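In the block that follows, a single chain appears as structure tokens, in the form predicted on its own.
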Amino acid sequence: MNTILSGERIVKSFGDGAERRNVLDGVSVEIRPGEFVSIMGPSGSGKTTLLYSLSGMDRVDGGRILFEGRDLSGMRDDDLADLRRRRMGFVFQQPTLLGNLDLLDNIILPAVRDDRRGTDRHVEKARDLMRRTGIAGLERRSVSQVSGGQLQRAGICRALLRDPAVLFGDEPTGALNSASAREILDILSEVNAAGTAVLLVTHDAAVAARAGRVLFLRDGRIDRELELGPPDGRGLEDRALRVSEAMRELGI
């Protein structure tokens, strides 16, 4: 199978001595190029830990992570951070934008830190992304002058600025109202349709329904996989019902 990202028998533990427990207990997963995968599970099942482990943000205690054929466990911290900046994008529930910068500068900041000579190019790309995500004209607004949905769009622009191979999302719609959440999901679906793999942690069946495949975690293991087929934007209600049914069967 052609994969862009894989985890092989991942183990991640927290605590010491008798309190030590495996949050991830031998998890294996493969993500194909351009695939949209959602991760679901009850609280404490290891969803976010799996996302952070696969992205190299957390070091694992056992197993290995392969990204584009490179073993992340064998990389130095500086090299790993550089790989994340150049080849991965991240969208979180609360956008991590700096209050002393306007939206445009927030979007280009990570790229400019690495490549100051390319500032004009980054600005042009950022403006194009802002147009595509519906926030053109807000370039010089501060983070306190825009809505939560607009902040999340700016976070998506920053995540996409360097054309990542994989976009990681940790509950990216969790703090938004239903209308803003749908708009953000539409953007993520468009990003995925353009060829970027998306790996999304969510507790919401409607969000998971956008994916082609859903992984259900329980007690640090993948309990079940649900194949939904290509996320073409049609039949979302039926797809969400299938996810909800699986959640009920698993007691989520």
Given for the second form:
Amino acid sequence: MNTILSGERIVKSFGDGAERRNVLDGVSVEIRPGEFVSIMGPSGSGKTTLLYSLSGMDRVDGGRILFEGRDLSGMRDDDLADLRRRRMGFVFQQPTLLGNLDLLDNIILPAVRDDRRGTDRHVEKARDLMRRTGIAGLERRSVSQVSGGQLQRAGICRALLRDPAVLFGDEPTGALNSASAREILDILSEVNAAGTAVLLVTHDAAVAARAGRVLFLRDGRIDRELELGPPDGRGLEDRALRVSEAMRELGI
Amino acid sequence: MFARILRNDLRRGRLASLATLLFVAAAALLVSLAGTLGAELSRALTALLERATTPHLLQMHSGPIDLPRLQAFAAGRPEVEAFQVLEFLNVEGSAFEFGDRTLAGSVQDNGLSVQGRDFDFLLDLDGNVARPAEGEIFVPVFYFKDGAARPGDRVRILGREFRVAGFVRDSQMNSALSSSKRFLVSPADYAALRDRGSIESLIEFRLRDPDALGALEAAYVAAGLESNGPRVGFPLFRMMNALSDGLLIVVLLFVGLLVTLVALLCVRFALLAKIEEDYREIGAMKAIGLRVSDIRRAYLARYAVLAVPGALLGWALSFAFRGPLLANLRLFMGEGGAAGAPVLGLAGAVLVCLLVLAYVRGVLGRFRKLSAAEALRFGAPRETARRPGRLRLAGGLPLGANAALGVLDVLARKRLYGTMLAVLVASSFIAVVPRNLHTTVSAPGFSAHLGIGACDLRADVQAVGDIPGRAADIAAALAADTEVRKSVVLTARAFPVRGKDGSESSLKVELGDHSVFPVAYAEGRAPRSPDEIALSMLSAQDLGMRVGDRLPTAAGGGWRDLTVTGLYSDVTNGGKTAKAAFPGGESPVLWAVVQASLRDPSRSREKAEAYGSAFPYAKVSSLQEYVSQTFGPTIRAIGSASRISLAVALVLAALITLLFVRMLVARDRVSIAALRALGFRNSDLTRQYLARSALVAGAGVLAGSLLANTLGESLAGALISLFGAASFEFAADPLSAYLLIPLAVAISALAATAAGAAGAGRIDVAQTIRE
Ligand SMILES: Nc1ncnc2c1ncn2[C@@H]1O[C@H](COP(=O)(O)OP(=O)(O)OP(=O)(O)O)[C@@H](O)[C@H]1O
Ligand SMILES: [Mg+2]
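Could you give the coordinates for the form predicted together with its partner chain, as opposed to the form predicted on its own above?
Up next: the whole complex, starting with the chain shown before.
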């Protein structure tokens, strides 16, 4: 099968000695190009851990992770960094923008790192993204001069600037009110529709409903998988209901 | 609970804590040593001058003296308590034979003397007045250090054999800076040799009240008594004896203060990082009603735990270092046995400790300003809430992303980087200044600042008959010598002059062409025409003259006014001299100096020996030799000091930068984790830190070297003026002063940055992002 990112029997443990425990205990996932997948599970079930493992930000203790056919566990830190910078995008729960730079500079930073000559091109693209995410005009604002939702949008712009193959999000709407959250999710859906695979961690059934597939994580394993059909943004309420139902059944 | 917090803190900031402890100890050590040494020096020096009953006024005189007239003068002055004339039998260095070695190479005026009758005693190493029996000799302690003789050795002087009975401390002539050295023999031996050398009289006065020195000196001059030679007062004896150890104390204090400053910087870095880390917690503690003073006490306790043992350790160590440092002092001045010395040393250590704690209190002062609400809301001190500046990546900043991030960070947090800047300025300063001082004083031309024209060879003709004729013989020989580039004869004669206040005195004027081997003029220039004169600083002070003034002089059969064209520093001939270019006429010649430069200056030593044996009545020395013997120990000390300062500066730059970068990494760990999550490599982070340090180090090193070559020059000048040189300019080696040393400081800072930035690669990204 055609996959862009896959994890095979991933094991990740924390703690030492007797307290050592497998947070991920043989998790396997497969993400196809352009797919939209949500990960759900109780608090502490290892969702964030799985996301960091799949993106090569954290090393795993067992199993294999393949990104575009390359095994991450055999790669050096620098190669992992290059891969993240060039092929992946990240949106964290807390925006991680730098205080020394304004929003525009924050967005283009990773791109300028690789290609300073192309700064003008990056700026142009960043302005376009900012317009599409509704933060046009805030280019010169500093991190402390904009709202949380605006910061999150800037984070998305940064993640999208280089057309990543996969966009990772760890509760990107967790700290936002529902209106802002909806707008952000619309943007993610749009990005996904344009061909970027999206892997989203969330607690919220309405958020998960955006995906084509939902993975339920519990006790270090995928407990259940829910196919929702193509993520075309239609029938959202119905899909959310199905997710909630599954959650109830699993006792989440 | 406090104890636990304390332990955790100390363990976490291990490097900073250790550095603080060590710097406090080092500072306490240095300041304690300075205190101890100061107490010992003052005690020992006072004891020496008291036991030796050093004269308050000494007039040296070569030539016949009128003893009854001098006695009548002394009897007529109520302030004079005692008066005596001692003889100093000046003997050529080659006539002193210590085994197979002679003193021919010595630039000192070596001579024999008998023990003072009423005062001016030469003391043996036990502090008793030395009484040589017939056939015995006491050697100046100066040559003990030199290793020339040991007790029991046989010494031949002018062919007569002596047994070395011991060594003497000479309160007048101990120091290398004093140009004569007295060997003590029994009156019978002295009488036997008396007509074998030239006799100089030491006309000495003791006063009831030392403050009357000025009055006595004025009266002596006014009475027109014997004055063919330097005149020296009690304060100068004190000064000359205290100088070398005094300098050591000054240096110890200076370095001690510097190290204290570094300790304070370590404290500052550690404390600011800690406060930042605990900011939210402190706010929370305040919010739930804990008192600020409680929180402050917890922090203060942490530093008391470092500062008090540090200071005690430094003080304890000072006992180990006292011995070697006091060795010179004890040899030349004897045991001071100052009871207060260890106490003064402890006081120094306590002072350092208090300084550190007071500083901690000061830094903690910002707790009071911290508002609970603000701390909880922002989670970081507001002063570090940053704003982007005008420089932007999007604006086409001509830097790579990493360099730009580094530069922007420095610009955004100027206050923070200011501390590091200050350290690097200080480091370059202390690396460059002693180095420049050393190149300056060891440069061939430096003697010009001390009143000795820069030449290769110098022949002094003094205390013999027909001085001008003999000087002319030497000059003729030099003129015929193809190895000699040029030469000049200067003859000194005394002329009556009238000072500003109208009082008449006698001034020793060196006549001749002063443009051949010029001295360095502190002000003005050398005299050229016959109606011009240049004065030494001391003469000018005595006469109340300045450049451009007219000095009435009785020369060439009547009074005429000479224009003062320049002032120079002089450490020779008691420092009171003048230079002029008019013909000397009939007045008697006091001494003559023949100076010459060689085509091959490296031959000056051989030449000096050759001329010395060809003209035994002259004291011929190579200037280099003269300088190295007179100032050699000082120059060498400055040389080692400059090497030590360079090492200290490099270590300082590296250590402080390392601490600083580690603090930054700890502070910025969330941004670092974010950058790494976004795919920045560890080498990118290292580059960002290197860019920050390069900017700060570049500015610091530049400012430091500029300061060193301006402010440092004045500081060094003040130090040098202690030796009597008034005009001072760095003769720095530009390559090392402006390039190599600053570069070394910068490189050491950058290397430390790379080492410190490696910590950024060890941050657990997943963990930090999750927080
Ligand atoms: N460094 C660590 N050391 C020990 N345990 C850890 C560490 N990091 C995470 N854990 C544990 O691993 C488990 C999974 O953590 P993770 O953050 O992946 O959960 P999550 O599913 O994202 O939870 P949430 O929904 O609350 O964000 C938790 O029980 C957590 O306590
Ligand atoms: Mg999580």
